[in-house]
Structure formats: C-alpha cells, structure tokens
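First, one chain by itself: the form predicted alone, in structure tokens.
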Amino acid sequence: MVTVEALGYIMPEIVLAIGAVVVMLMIAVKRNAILTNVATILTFIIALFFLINQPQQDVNVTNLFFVDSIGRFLTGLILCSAIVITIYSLPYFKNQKELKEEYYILLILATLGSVCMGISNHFVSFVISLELLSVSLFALIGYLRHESTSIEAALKYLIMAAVATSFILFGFALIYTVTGKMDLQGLTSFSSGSNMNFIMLAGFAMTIVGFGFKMALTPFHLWTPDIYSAAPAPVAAFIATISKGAAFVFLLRLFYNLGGLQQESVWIAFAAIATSSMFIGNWLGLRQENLKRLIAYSSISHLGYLMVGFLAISQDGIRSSMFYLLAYFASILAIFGMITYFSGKKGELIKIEDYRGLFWSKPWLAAVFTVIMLSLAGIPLTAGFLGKFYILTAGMGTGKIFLLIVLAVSSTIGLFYYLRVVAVMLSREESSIGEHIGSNSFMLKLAMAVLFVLIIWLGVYPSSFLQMIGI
C-alpha cells in the first residue's frame, strides 16, 4: 500500500501524467500551439519544483520505484532538457504543416517514461516505462507525416524498439528463472560471481543486446544515422539526450545490484562494446558530410565514454558517468538548439557546408557553435573536457588502464571531424544562410544562451554540479 508520504516522492511524475491529461483535455477545447506549448512548459517546471522540495533521502515506493540521489539527479536533468526541448518545438514547428498541438502530449509521455525508467526498482515497472517511451518515441520521430523520411525513420524505429524490448524481456526472464526475483533491491543479496551458470549468463548476454540497441552502442548502433537525419531536429535531441540517458541509469542500477560487473566475461563484453562504439564512433563520423549524421555517429562514441565510468565499478565510476552525462546532454541539446535556430521555410540546414562562411556573416552565432563543438570534442575550459576528465580519473582509480588508452586514442580521431566543422564556418566565403527562425524566437535565443553558459560553466567551475550529484 501506498502512503501519502511515499506519494510525495513521486510527485514529479504524478505532475506529468496528469499535465498529459490536462493538455489533452486543454486542446479539445481549443486548439492553439503556443498555449499549448505554454501548459506543456508549465508541467515541467511543476514537476521539477515538486522535485527540488523533495526531502533529500533514499526511500522505496512500494516495490516498483526506488527514489534515491541518482534517480533524483537523473528526474532533473531529464526535465530541463525536457524544458528546453520544448522551447526549441514552438518555432521549429510554426512553418509545418502538421497539427501542433498532439505534439507536446506525445512529448510529456515520453519524458514521463524516462523519468519512471529512470527510478524504477522492478523489472515490471522498467518495461512499462521504456514502452511508454518507445511508443511516444515513435510516433513523435514520424510527426511530420507528409515527408516520406520521417515516416520511414519512425518505422525503422518502431522495428528497432520492438527487437530491444524483446531481448531485454527475454534476459530478464532468464534472470528471474535463476534468482526468483524481479526487483533491483531484492537482487542485491544474490551474488552473480557465485552462482553464476549459463542461464544467468544468457540472461545477462540478452540483456545487454537490449540495452545495446536502446543506447546505440556498437555493434547495434545501425539504425541511430537514419533516425536523427531524418527525424524534427527537437525529437532528435530528446533521442540523443533524455531516452539514452534513463536506459544507462538503469542499466548502471541492474548491474551493480546483481552485481553482474563481477564476473569477469560480462566485464569484457560490456568493455568490448564500449571499446568498439569509441573507436567506430568517431571513425565514421570522419566521413559524414550531413552535420545530424555527424552527431549520430559523435553520440556513439560518447556512450561509449560513458561505459568507461559504467565499468569502474565504483562510487567515483557512477559519480565521473553521472557528470558526463549532464555535459553530454548540454552539449547535444545546444548543436541540436543550433540546427533548430537555423531552421527556415525549407527545412534544416542540416550539411556541413550550409554553414560554410558563418563567422564572418554570424559571429557570435559562430563563436557559440564554436565552443559546443570543442565541448564535443572534449577542449578544456568546456563541459566535456572535465567530463572526459573525472571518467578518465575514475577508471585510472580502478586500474582500466586500456579503456583509458582507447578513450584517449580515439577522443584524439574525433578532434578532426569536430574541428572540420569550426573550419567550415571559418572559411571567407559568402555565407548562403538566408532566414531562419532563430531570429524571430526569443525564447530559442534565450535557451541557446543558458546552455553556452552551462557548457563554460560546467568547464570552468564544475564543483556546485558534483554536489548535486550528491553521490
């Protein structure tokens, strides 16, 4: 039974379910995108004020969700970029033909699945959650209907989630079979490396095809090119950022309670994967001329980043991931902020070479698009900088000594296809950027300046983050 007590630590996701519903109700009353995107921004800072007075302690709602530092960490930062996401939705959406406001209710469940992914204590509870995500996902990836790319991006996905959700149903089944239980607390006292046997161990290989596929790691990254290339420029971020960021935490919660990181095979798979998503990663996206295929490729590599953290199997490993992923998102949602900003009546400028010339016709806009991609490439004096930094110290804490020689190896691969961009925008020929809808939309300038700050910020003075973190 739930206490009215326990119901509080849930508030932020109670908010969103019943901010869906009000929008819903809102729009059957009458249509109007900027209201609508008005309520949906509402929601979310509604949620997170529920969260910021949340009381700062561990506590189980029922056995579903486990309420914690990290689950609290996760909430925020996913609800933010949530917030940001939708102000980047309202300008880029203005020129589409499509109905608007449908948008903003598939883009509250998906954020409410995140957050319920990202807490959940109960394999019941996590498939329900990445469902509710998934769905979303794939209606909102295929939201601009009339173009042919979308909707082929959308089915791809769909058969891409539904492949995942099934490996994952499958391994945690077999992980049931062999420890009698389905919640993240109760595997805790079950010790993987003592009764590990071939079901346990094909459970663990089912799951991590699943998670695989769900945060495009190598070699089940295939299908992640097509999806942002052809996806809105919004829904690409939320991708990126928000659905890669709730699978890791759940996949760092399953692990480290089962304790599956202990048994030696299950480490050399998820380092194997780690180690191929890094160094593929960044080698294909030397030769991407289409600047979302770039990112795609550049979000590969950087989850790989992430499982050195993952693999450190200790406080500093979550705390190093758990930074790294606030620099990642801020990063990904500011170059996607920048596609949106420079969006017009034709679509995207979504080649490299669209942007050739830009410092000389754009140069604050140029300086920002600068530093998001030295952010990216990891420059100091910028969040992923530091945020290469702490993973680099933890797994050096913890004697990975090769994944930090890939990760220094392959970071190095992708400086050049970071730095061809900033060389492109350099260039002294005429820029051919004619309107865009940044110009028009305060608030799209507004948040592109919130997330520069942060990036520099995070680089330069990270410590009031770290205690956030609270681990």
Second form
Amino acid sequence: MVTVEALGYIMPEIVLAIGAVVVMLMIAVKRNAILTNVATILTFIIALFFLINQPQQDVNVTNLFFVDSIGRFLTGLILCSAIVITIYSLPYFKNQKELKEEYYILLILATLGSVCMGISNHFVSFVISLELLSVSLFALIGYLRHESTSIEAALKYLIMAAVATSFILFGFALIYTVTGKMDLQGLTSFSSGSNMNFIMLAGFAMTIVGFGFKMALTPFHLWTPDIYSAAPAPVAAFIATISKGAAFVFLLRLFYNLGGLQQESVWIAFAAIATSSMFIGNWLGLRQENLKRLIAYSSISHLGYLMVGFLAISQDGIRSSMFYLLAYFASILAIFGMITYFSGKKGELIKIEDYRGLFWSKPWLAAVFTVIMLSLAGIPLTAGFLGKFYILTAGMGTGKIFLLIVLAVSSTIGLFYYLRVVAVMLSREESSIGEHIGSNSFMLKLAMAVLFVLIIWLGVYPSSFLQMIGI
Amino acid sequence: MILITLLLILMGSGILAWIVASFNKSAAKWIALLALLTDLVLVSSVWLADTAAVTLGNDAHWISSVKMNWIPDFGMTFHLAMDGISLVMTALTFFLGIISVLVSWKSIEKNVGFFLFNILWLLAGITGVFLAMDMMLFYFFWEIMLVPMYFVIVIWGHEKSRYAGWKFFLFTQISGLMMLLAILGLYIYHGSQTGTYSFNYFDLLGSLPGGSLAFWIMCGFLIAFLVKLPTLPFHSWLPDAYAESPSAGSIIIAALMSKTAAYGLIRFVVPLFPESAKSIATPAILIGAAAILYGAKLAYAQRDLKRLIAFSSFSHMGFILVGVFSFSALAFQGVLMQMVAHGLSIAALFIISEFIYDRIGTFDLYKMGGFWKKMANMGGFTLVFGMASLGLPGLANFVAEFLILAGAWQYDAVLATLATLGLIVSVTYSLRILQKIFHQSPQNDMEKLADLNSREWLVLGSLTIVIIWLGLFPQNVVKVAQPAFDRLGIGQNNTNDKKLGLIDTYNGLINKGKDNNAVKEGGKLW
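May I ask for the structure of the form predicted together with its partner chain now, the form predicted alone having been displayed?
Okay, now the whole complex, with that chain kicking things off.
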C-alpha cells in the first residue's frame, strides 16, 4: 500500500521527475541555456533538500523501493555529483553548435534513473530505472551529433547496454525460476545454502556478466575507453561516476540479500573479476597517450578496488565501499572538471602531451591537477588514500589477504601512469595551452575549488563523512 | 604542544615561502632558514632542559607528548611523543635542514618558492616520522616524505632525474603499502583480542601477536624499512636517486630519510616483534655485513663522485642492520650514534661534491685532480670527512661503528669479524676520493677554481665542529637516549634475564665514565 507518509521518502525522486517536466515546458516557452541550467541545478537542490529532511528510518515504499541509509547516502552522492556535472555543462556547451537546452532534460532523467536504481528493492523497479538511465545516456553520449566519433560512441554504448540488460534480465529470470521471488526481501528469506542448484548458479553468472558490463569490470570493460574519449567531458564524468555507483549499490543489495557470496564458486568468480580489473586496468593505462582513455583504465581499476570491499562480506565491507565511492566520485569528477576547464574552441585537450609545462604557466591549477592525480593513485592526505585504506581494513578484517596484496601491487603499477601525467606537467617547456573556458567561468572555478577541498578534507579528517555513511 | 609547534612552523613556513617567493626570492629563503633555526632552537632548549632531568636518574619517561582525537571511527589518534631517540633525531633533522637550505642558496635558481615548499614539507614529514606514536599517523608522515622528494628529484635534479624519481617513488611506495598491510594486520589482531580497535603504539604494545602471524606482520614492516634504508637486495633505487637529486635532495635522502628506516627498526620492529626479530637475527646481520662489503666494493668502482658517495652510504647502512639485530644495549647505542654520525658525514661529502660541481660542472672523477693547489681549504675539509667515513678514532663515526661491532661481537664473533672487515675496505674508497680529486696531476684547466667562500666555510665548518665534538663526547647523545633504550632493553629482558644484569653493568659505566674510554670498557666487560 502506498501511504502519503511513505511517499515522503521518495520525494527526491518525485522532485526529479517533476523537474524534468518543468524544464521541458520551460524550454517550450523560452529557450535560454543559462536559465535552463539554473533550473536544473535548482531541481537537484530541492531534491537534496527533501532528502536531508527525511527521517532516518528504513522504510519500504511499496514493494518496489526500499529507502535505507545506504540508499539515502547514494542518493545524496548522486544528486551532489549531478549538480557538479550540471555546472560543468554550461561553459562546456557554450561553444557547441547544437541546441543546448534539451541536454539538461536528459541529464535530469538519467539522474532520476540512477537514484531509483540505488533504492530499488525489486527486479522490476531496477530494470525500469536501468533503462531510464541507459536510454538517456545514449542520447547524452551522442549529443554532439556533428562529430562522427560521438555518434559512434553512442551506438557502441547502445549495443553494449542492450546486451548487458538482456543478460541481467535472463539472469533475473533464472533466479526467479528457482526462488519464485522478485523482491530482495523475499529473496533474503529464501535460504540459499540448501537450494544452490545449477539453474541458480547460471542465473548468478548471467547477472554477474550484466553488471560487469554496466560497471566496466574486466573482461567486460572494452567499451569504456572508446566511450570516455568520445563522449563530452561532463557526460563521461556522469558515466564514470553516477551510473557505475548506482549499479554497484544494487549489486551489493542483491548479493548481500541473496547470500550468493557465501557460495564459494560465486565468490571466486567475483574475486577473479576484481583481480583482473585491478591488474588490467592498471596495466593498460601504462601506455596511454590520451588522458580520457587513461582515466577510463583508471576507473576500471578503481572499480576493481571497490569490489574488494564488496567481497569482504561484512558491515565494514559495505561501509568501506560506500566511503570509497565517495572518494572515487570526488576524484573522478575533479579530473573531468579539469578536462572541462581546459577545453577551448578547438575542443578538449585530451592528449597528455597537451598539458606539458603546465606547472610553469599555471602553477596553482597544476597543483590542483597533481593533487587529483595523487588522489586517484591513492597517496596519503588525499581522499583516494583513505578510501583505499578503509577497503584494506575491511578486507583484512575478514582475512582476504590475497586480494589485498593484489590491490597493493596493482596500485603500484598504476602509479606509473599517474606520475607520468604529473611529470609531463612538470617538464620545463613552454606550455601551449591557449584559450580555455575555465578562465571565464566563475561557477566552474568554484566547483573545482570545492572538489579540491573535499579531496583533501576526506584525506585528512574524514570523521564527519564517516558518520554520514553510518550504516 | 611544542611537538605540534615544530611541525606547524615547518608546514606553515613552507606555504609562506612558496607565496612570498613570487614577490621576493631572497625573502623566501630567509623565511625557510628562520623557520628551521627556530625549530632547532626549540629542540635544543628541550635538550638542555632534559639533560638535567636525565642525570637525576629518572626512570624511562617521555620528554613531551600530545594526544588528540583524529579519526575516532578507525581508532586513529593524533599522538606525538618525544623520547631521547626522537629528540636526537629531530635535532639532527633541523640542523641538516639548515645546512641543505644554505647549500642550495645559490645553486637553485628556478622556482625557488616551490623548492623551499618541498624541502620544508619533506622535513616536516621526517620530523613527523620521528615523533608519531600512532601507527597510521606514522604511515601518513612516512608517505608525506615521498611526494615532495619526488618533486625535488624530478624538477631540480640532474640529467636522468625523471627516471630516478620514478624508481624512487615506486620502490618506496610498494614497500610502504606492504607496511600498511602489516599495520592493518596488527590493528585487526589487536582489535580481535581486546575488542577495542586502535592504531596507538602503546595500545598495540599491550597485546602482541605471536608465532607465524607475528613473523609475517613483521615482514611487512621490514620490507618498508629495508627498502628505505636501503640494504641488500633492495638497493637498486639508491644510486639513481642519490646521484640524480640536487645536493639538498641528496643530503636529505641520504642523511635523514634513510635514518627514518633505522628509527623504524628500533622503534617498531624490535619492541613489537621481539621473538620474530630475534629469530631472523643471524640472516639479518649476515645481510648487513654483506651490504657493508658489497657497498664498499661498488663505491670503489665508481667513476662518478656522487655515485661513489651514494654507495659508501649504502655500505655504512649495513652497520645499522648489524647493530639493530645484535640485540645488545651497546649496539643500540652504536646504532643511534651511527644514525647521527653518518648523517653528518654523508651530508658533508655530498656538499663537497656539490661545491666541486659548482666549479667544474661535472662529477666525473677522471676530470678532476690536483685541486689541492687551488682549493686547500676544501681539501682540508674533505680530508676530515673522508677520515670520518673510514672511521678514524676521534670522530663520531668511529664511536658508532666501534659500539656496533662491540655489540655484534657479543652476538656472534664470526659475523662481527665479517662486518669489521668493512672498516678496512672503507679506507680504500675514502682515500680514493681524496687522491683522485685533490692529488694526482691536474686533468683540466684550473684557472677558474676558487677556494671556499664564507657561506661554504660556514656550512662545512659547522659540520666539522659537530662531528669532532660528537667524536670526543659521544655520551652527550648516548645519555639523552639512554632511558629510551632502557625501556627497549627491559622489553627484551622479560624473556632473557641474563641481559638485565648486563644492561645494569653498562648503565653503571655510562654514569661513571665521562668519555669514550668508559664506553670501550663497557664493551670489554661484556
């Protein structure tokens, strides 16, 4: 039964849905990029306001949604990231020929899809939110339709997303065959130990493949570099953070409820995926000349680290992965912010070489850039380190030593390419960076400054954030 | 609070120097110099006040300590504490910090502000390592040393500096991560035993793991410390990093950063894992002795002056390994003396190489020769530090190496003999420095060569005074650190009663004797 009181718990989602319609109508009345942008940000802020004022309780809203502290945390994280991405979008699309306003409708819808995914409690609501997210993303990736790479990337993502969804659907169907349940609480009551038959395992396998595609874990990662490098920087930031985070949270709910991880074969499959993601992500990044592809490989390895927290199978594991998501979101958003900052009339500066000598022409920006890189690499005093630290603690707590050593070794391999970017910036040559949009956009500068402070804050004194996760 | 002040002065003046340098470069240098001087004065005042307290026969105590909440969710505290060992090491840090700022006064021209920022933060990291009593705080400071050092090597280094910087960063990073895993292992073990999760050193000392668990956790710590020290077989980053850094970087990395590893061995490995550490004592001493000989051989074969000094440092670090794993009070005294004395002498040698490079633009020994005629003063100083490096009695290094070898003799006479051979081979390369640079027939035009100016005199002169002073009156250092070593000793004596008596005998000697001879007698009495 839906009560009015229960609806209060999904107010953020309702606000987003209304916001999308309002923005659409606003465009029909008057086309103005700045106005639309502000309206979008306002939508997110109102949604955030409702989220913060919710009572801290775990509540079922119909059979479809379950609002708990993980869900609330993720919703907040997604909304904040969406605000940052919206801020990036305004200066970024200023120079583009396309109509700019419809972009924001798609952005709100994609955010709505991810937020719903994070609180989904049922296969049906999950699939619907997944599709809402994917369909909006096809359009967002191909938004610069005058560029052929953009269309190519959109098509690639379309095919990949469709394949992933069909795998997930098939997997869900098989799980349903065995258990007869589609909501997660129902699945919890189903005792997994006794009935773990072949069909159930096949269902797990299919689901894992589907989620592997969504979260770009190896060996399902092949689409990531192409799409990151071809999509507009703010959209790439969206794919790298929000869509992956939402998928991860549902995966977490699904397997922690089903108890599939206690099954040794399932655990080993996940561990193999995590190990190969960490190694391959860090390995393939080594020779990249293209900064966006490098970030793609970096994000593959980061999702691998995240899986270590997932595989710890403990409360600490959940908390640590949530904290890691926060640190990862901050760092990835900041690095895409940098790329947005330096894009100009001729497009984005995506070659690492383009940043040669940045330290000497723009020392402060380069210092921020360096800190972001160090955060991605996981050096202390940055968010990335404490995230990694928490994951290591969780893994150590349940004795997953092998994964921890893989994490340590592979992240050292990854250091090579993060340091290479820093070294290029440090090299003593005249910087060739010309006009860039960042210098004229106050909001973009502000967003970068906030992310920078956040990265340091998370790395030095994270107590308040840890309490926020409080699961 | 004084401990926090020490760190804040360094970090704050680092940022200030970076900002000020964009307006006025020499003001930035003065800021850095004054900050370090202030810290040195602060530490010296603690030292002077404390010496009185120690001679009154206090039992083991902490000179100063501060503890605040940091991340209570993880059981991390911001806990700094200073005992005798930390006091000596922080004083050394600030003294050599001043020296390294003075040395780079003229030679660093590009981006002075950022350079000073890095140097000061690097020194802050090192100071923090010497003071941190929370394992995670220790790890944080341990890693803070890394990034500024990387910048110093890459930006202001010589030709192959980028390669050297990478190698340095990767070696220390992976070994640091192994230490992090070990710290976490200790944390989880402690939590599972007592129910309270804490990274605090003193809490962790309360419930130590045993058996194979302790062994593996210890290995995590050992890897980090042995890489940073460095010793066989983890030394391959050393020649590149030492030789390619600018001189201030070489001084800090060789004289201070390697000491953080030695400090880690004394502070963490021995007290936290007494049994496991003893079980690997023989191989560890053997590695130390091998490093002494192998390093000396490599040093002798070098053509590049800086690499020669780098390998000599590698060789001397072998003594520290021998000393720590001999598990005798004498050897621990020696290790502390070696940390100070080697820090001073290696810094002086790198400074001399820098002064020569300033004049002739190369480190190639085959392009030098006959410099004594033009630079008699520099030759004199080089003679002093060459002799220090080969262990001439009367200089601090001799006391250190003698104490270590005397301690090692108690443990195993054969191994000690092997390590003693190091004293002989160190003569070869030390004399080779002198002979190649200052004697022989001149290899190039010497018209331009000028002898030391007043700044250079100040730097080398102050180092000479300290190294002779410590050579004549080593008990000044030994005495301050004695309570800290007593505590270590007592920690071991729970399992070995025989040693308690010996340490008492030794303490009696230290209190009675006022010079070198008493220390020597102590060695004989054992």
